[in-house]
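Only one chain comes next, encoded as structure tokens, the form predicted on its own.
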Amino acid sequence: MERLHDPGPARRFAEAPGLRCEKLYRQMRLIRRFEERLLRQFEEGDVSGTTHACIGQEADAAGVINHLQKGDIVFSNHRCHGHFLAFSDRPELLAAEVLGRATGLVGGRGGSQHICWENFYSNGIQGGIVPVSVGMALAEKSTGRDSITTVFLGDGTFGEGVIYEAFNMASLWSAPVLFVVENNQWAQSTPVEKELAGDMVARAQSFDIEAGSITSTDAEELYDHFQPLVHKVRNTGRPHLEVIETYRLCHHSKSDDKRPRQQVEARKKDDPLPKLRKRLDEDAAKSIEKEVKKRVEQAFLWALEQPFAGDEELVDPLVDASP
């Protein structure tokens, strides 16, 4: 059955706080359940190459992307599953893509890192996505549209010189772009204090870009924090950089993890899912979890039945292909 996507109305929250909480939890539970299943498929040999999960960082995607409107652009990186699912709510197409199936987002050829779907893009080269996102923002601005571009970076990206050229042009030419830095404290296997001199916020400010930071894994807190920032970028047409001090609870990719186990265990108390679940009615939480489990199971079962990329003529994933 074909499912139509309208990212504007799909992300409009009802005013009731309880309904907002339920939607945020549903999104984060979908991201978590999807990635847990994906890692299982990886262990079973169904995923080629590598894959990077965002377990522990789900609140970032939900807190930011829910403020975007139809026509806005999102540019993500190698750790893109959560951003994509919050943007699209299409787990079946993502599952097909990472499993290399012809009905995937880009025909099973982009895998886990390289996605192009509607106004969502991702690329595994973190530094390289920044000038591209600035160019997209400027292109949209030149048409007179009020859309903005949001680009998700990691702390390790600050070691790449190209982002400072992009910051310079974004500020000089007033690009409506929101730089969201997910500082999970580790650039692959290197702690941030050993690979970053100075301060991320100060670096952006040196280019006359307004910047700030928030330390939180609370989806509702992040949602409230980013609402005025998205509004400001849209209305001023100026760039803004915001650092989210967060933490990744899973390995960098697959099973590589150089972090002290005690540190990881201590940070589990900041897991965003149980933090938000406590605010939900127990029956509502269980209903959401049951619903999400079924959706993810169906998404992967459908994807596993699809032809591999190259096995037959490329299938258009947007033409009545999904369950």
Second form
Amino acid sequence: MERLHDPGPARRFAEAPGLRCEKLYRQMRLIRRFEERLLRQFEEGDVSGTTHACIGQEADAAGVINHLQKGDIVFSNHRCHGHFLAFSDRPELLAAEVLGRATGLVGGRGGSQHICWENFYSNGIQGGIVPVSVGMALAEKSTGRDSITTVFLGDGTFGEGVIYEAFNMASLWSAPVLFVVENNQWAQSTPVEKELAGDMVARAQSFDIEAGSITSTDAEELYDHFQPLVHKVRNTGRPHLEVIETYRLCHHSKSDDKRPRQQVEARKKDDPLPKLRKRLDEDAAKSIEKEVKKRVEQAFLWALEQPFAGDEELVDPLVDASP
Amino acid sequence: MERLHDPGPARRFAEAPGLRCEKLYRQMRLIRRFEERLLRQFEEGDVSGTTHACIGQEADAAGVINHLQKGDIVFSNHRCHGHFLAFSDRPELLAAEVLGRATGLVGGRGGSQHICWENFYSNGIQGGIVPVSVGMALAEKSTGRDSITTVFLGDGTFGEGVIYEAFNMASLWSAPVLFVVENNQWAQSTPVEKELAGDMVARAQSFDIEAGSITSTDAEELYDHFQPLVHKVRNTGRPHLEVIETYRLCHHSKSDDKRPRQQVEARKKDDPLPKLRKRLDEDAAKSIEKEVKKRVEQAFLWALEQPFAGDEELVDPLVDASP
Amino acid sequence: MATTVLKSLNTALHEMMAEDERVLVMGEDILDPYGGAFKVTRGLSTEYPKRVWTTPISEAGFVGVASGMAMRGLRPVVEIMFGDFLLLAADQLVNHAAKFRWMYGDKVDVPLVVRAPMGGRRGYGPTHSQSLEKHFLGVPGLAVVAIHPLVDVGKLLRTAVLDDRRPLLFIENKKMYARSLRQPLNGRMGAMEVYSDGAVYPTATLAFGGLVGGDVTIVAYGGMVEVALEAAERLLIEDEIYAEVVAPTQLQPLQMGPITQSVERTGRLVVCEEASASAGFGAEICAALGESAFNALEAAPARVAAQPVPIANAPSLENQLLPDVDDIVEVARTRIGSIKGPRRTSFG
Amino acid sequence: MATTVLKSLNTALHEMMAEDERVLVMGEDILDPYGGAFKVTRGLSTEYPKRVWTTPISEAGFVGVASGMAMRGLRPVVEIMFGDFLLLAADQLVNHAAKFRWMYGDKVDVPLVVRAPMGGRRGYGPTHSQSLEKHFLGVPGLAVVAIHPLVDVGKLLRTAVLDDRRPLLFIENKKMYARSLRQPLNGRMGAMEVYSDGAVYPTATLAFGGLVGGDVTIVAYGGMVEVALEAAERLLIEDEIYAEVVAPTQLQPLQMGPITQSVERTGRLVVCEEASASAGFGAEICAALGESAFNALEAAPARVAAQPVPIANAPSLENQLLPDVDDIVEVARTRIGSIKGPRRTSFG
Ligand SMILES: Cc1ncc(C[n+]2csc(CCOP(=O)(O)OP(=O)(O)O)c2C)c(N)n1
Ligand SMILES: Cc1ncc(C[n+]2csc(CCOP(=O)(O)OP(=O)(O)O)c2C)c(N)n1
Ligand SMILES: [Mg+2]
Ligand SMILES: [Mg+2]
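Would you mind giving the form predicted together with another copy of the chain, to go alongside the form predicted on its own above?
Time for the whole complex; same chain goes first.
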């Protein structure tokens, strides 16, 4: 299968600011466009189950992941499309996966929440990915690589006890992990004040993990903010936790949004896309939009032509991997 | 069966300081004597499995539990003898239980770690008792009672994620729970610095739970320290966490102590019993010791005459409690 | 319009909360207007705001909290949003709630109900589609009940919450919520006669033309009951094979009576379950039946179950690996045709 | 002096760590001088301080950490101090480690070994004496191996750690640590002949006077193997009943071959397990045997198991509720005496 786009090396944006803005915009545009397209496909009945879009939070992926190097690891959660696209730049593989095709990222087995591609992983159980990520970071470190592991988690996931077990071990054992918390103020239908007592930054600090927060949906600002943090984790080999105060502009998963309309409307001003678009000249923006539109369209057209998953020997992984 | 001693109402010690010291000493003496006697019995082969003595930590039980009222709940862990004896003053029932007798606290089913008597409970799984305690406190509160729940946990148990889940809910839902942390600097064979990153007080505070700590093995000092805390939990209906910095002078469980001898020896000066004994006149102390010795002896003699557990219909609790 | 499974459960919760102050519900995202991921708790928080506890994402923690509440006199009904997350509460269920009563010398009760929507066929993928109840079978002290649309599911929930003193897993099925309750009318349901053993958590036995002349017993619970009924119909039409379908609701402790009696009539047993076969419900039925009615068996008992792999997200793949009507029909035929048919499932 | 189970495991760990840099051990209280609750890890931290990770009390967390390590090329051997605490890691094992390989389209391996000492008879009480492996049977993607003293347990551990690419539960038994390895000599062990199926995780079949004329097959694993052997001896001496004892080590996926072959010779099956019977190992064996050798069965397969209650602390009570030699002998007799003997166990 032809590769539609070269993902390129990391540190893509150590360039002129104008260029940086363009590239971040292109990336976010790709994520947004991809998810909007996916939701349309959903409405047409082509996607089964559910899917969690990250509309409104695209700047997090763009701000963090562009600092990663080859060999770095990302572990994401249920809301993983943005992270994956920023990491891989492979919309067609994700489209095929979510559409249940044999040539999808994991052959249609995982769908929207359970994907794996090179050093990118995601899983749909809240919290459990955090210790796994810590283990990955420690393994890399113990074998002398200087890679770091970034794990994304939401505010609601601070309810799961296993993340504190992971914080404790990450700190005790100095795991080079960047915990990126996307506090979008809601966990499914539950506002953060109903699920979270106290403070997430303080929680991390109480495990002797350096931590901070930033309130921003500005990809350039986030990009600048995370640059030293990624460096620090890599150089110190210690964990860091950073909370991004943001907002989800779409439903939690396919069409289940019961949040106060007013609240959502008021936050539209923070949409990360117009924020960057304003900084581009109109022609550049238009050309990016056109290009992205075409890429996403191609990705979905390709995906829709792929064979459905199935009719394979269902190999018991136990038998397959026995000695 | 005859009750050997009246446990009496709570707030036993709102009396003259001299009397208070005597009573606290008597209580700690009972705990110490009981456990020493039990360990002897162990060596004689009459106790099976294992048992966790609290020698050196008796002041915690005495300092906290005497503030509790009728209706208050205590949930303890594997190291529960001291807590139980301070709560119940019923050494004979505990002796019978640990010796596997049918008339033990729970008929020999639970043994040293798994007991239940009136509002006192314990379980041998680290951490899991914490949410259960929070639930008990909330149930009492929701039915209008003003009782509070005290749960004992160790430093090592801060490794278990479920306690943070419980902290979060206790705080969000305002559970009248007093979390008493006995930081004896060790979890089994592991020194606290190898199992705990950061700080326990800060951890609780990061869940918006008021928290503090005291370094003491002085039962009078602890008694004074906990008085306002117990009151506060009862009056505010909010949780509080208090760390007692203490030290375990005995093995973790029956005969498995590999801690540096020097460290243990150096801490013997903090033994809570001599601390209080010094404040009593010699006659009073001797008379207490004699009395306690006799009670413990009687308790064990009684227990040793009890029938062994067993030869009962093993009733499946499923069948027994079905509607 | 017939009542759905969803409506019946929701109504039962409303009624119980109105009748009994001790009843409370607890779980993730159960407040109105959202009302729970599958809407079983809809409306409760509006009417009884103080007794609806929407929780953080803390399955172990809130099952523990609810156990504590149950031990102190309340009647908590906990929802695990997806049954897949039950494993997070496994220690709380097995080493705490289920043990307390016996371990504490029968001094306490833990009347805790934990509701868990299980099952696939909705394209939710590997962590949101499992049928994990088999891993909770055989836990001393833990009752397991699984509903299906042929029983009054609301009434079963009432019994579990109000009358049962045991910690109890109440297994629902995601696909089933939208199904209409199919209560037998005059002892009949469609062309089948329906018999109930009258237990508090009843077992229904369904047969064409009464309890005589049956060729094979098909045991199914939960979401597989209606699949089994469809298979029974096809077996009759296509092969003139008379199947008795036996549908228990209490999985643990198992009520073997109606199953044993049916196999004593038919001589053949096929057990269906949506999970993979190994060490599950079907294994227990086959083993227990061997103990209770070995002499009646004319053919080897067979299991119809999922392939031993995770549940795939793609519907095409999910369908391929979950057991369906075809599978039951095919396996039942082998029981009749030969005394030793091929097996569909391997272990996993 | 013969090597004990403990020594064999400990030596295997030492050797593996010497040979292979990827191997590491992780668990609670495993540093010297303490060296682990049961001393299986003794000496390792002294020799390989960097590859011995003593953990906080965080069973879910460190199983997760080890899974991550395994996915990135290391070979972690995790110790759960008491197998009872495995339930805390159930979600990590089932929804993470065991799922990753298949769910991720076979792109990853999770060569994780989790060692868990199980079993009672040491007076440790309800939360430190269970045999919980049955709850992990039937998890797609998770292998389960249980050792016993008739096999080279160190070698099995080596295979699990170095050669097996699956996440694998390695079930030990507390009482067994002190037992001597009893390797067959010239195909004999005492008065019994010993046959191995030669699998990587072998099944041993033991019989007096060879594989002919056997009256009953007794299947046992883990700590029940030696109990079963004692029962076989008593059956021979007291009743002239010839029992074949079949002792598998790989519980999942199940290797039915040797069991089927034995029952084809004897016609009768008794399965022993230390856990309560319901939906456990015995259930799976009975069901699978029904599928593989139904025609060979001359009597109903029977299970010998624990009573369905928690494991009591008092030894008198613990002995009463755990299955022992008497129970096996008694049940085996009923298989011979009548085609339908009484059952010892109810379900739980
Ligand atoms: C263990 C577990 N419990 C519950 C869920 C269901 N669930 C999926 S996403 C979600 C909310 C997560 O909130 P948050 O962590 O804030 O992430 P966000 O969705 O806001 O990105 C819930 C409850 C789950 N997937 N896993
Ligand atoms: C879930 C669980 N994991 C491990 C153990 C084994 N264990 C019993 S006590 C103990 C140490 C507890 O340390 P701490 O909390 O500091 O209490 P202490 O023993 O010092 O009083 C351990 C590891 C257990 N009982 N439960
Ligand atoms: Mg959120
Ligand atoms: Mg400690």
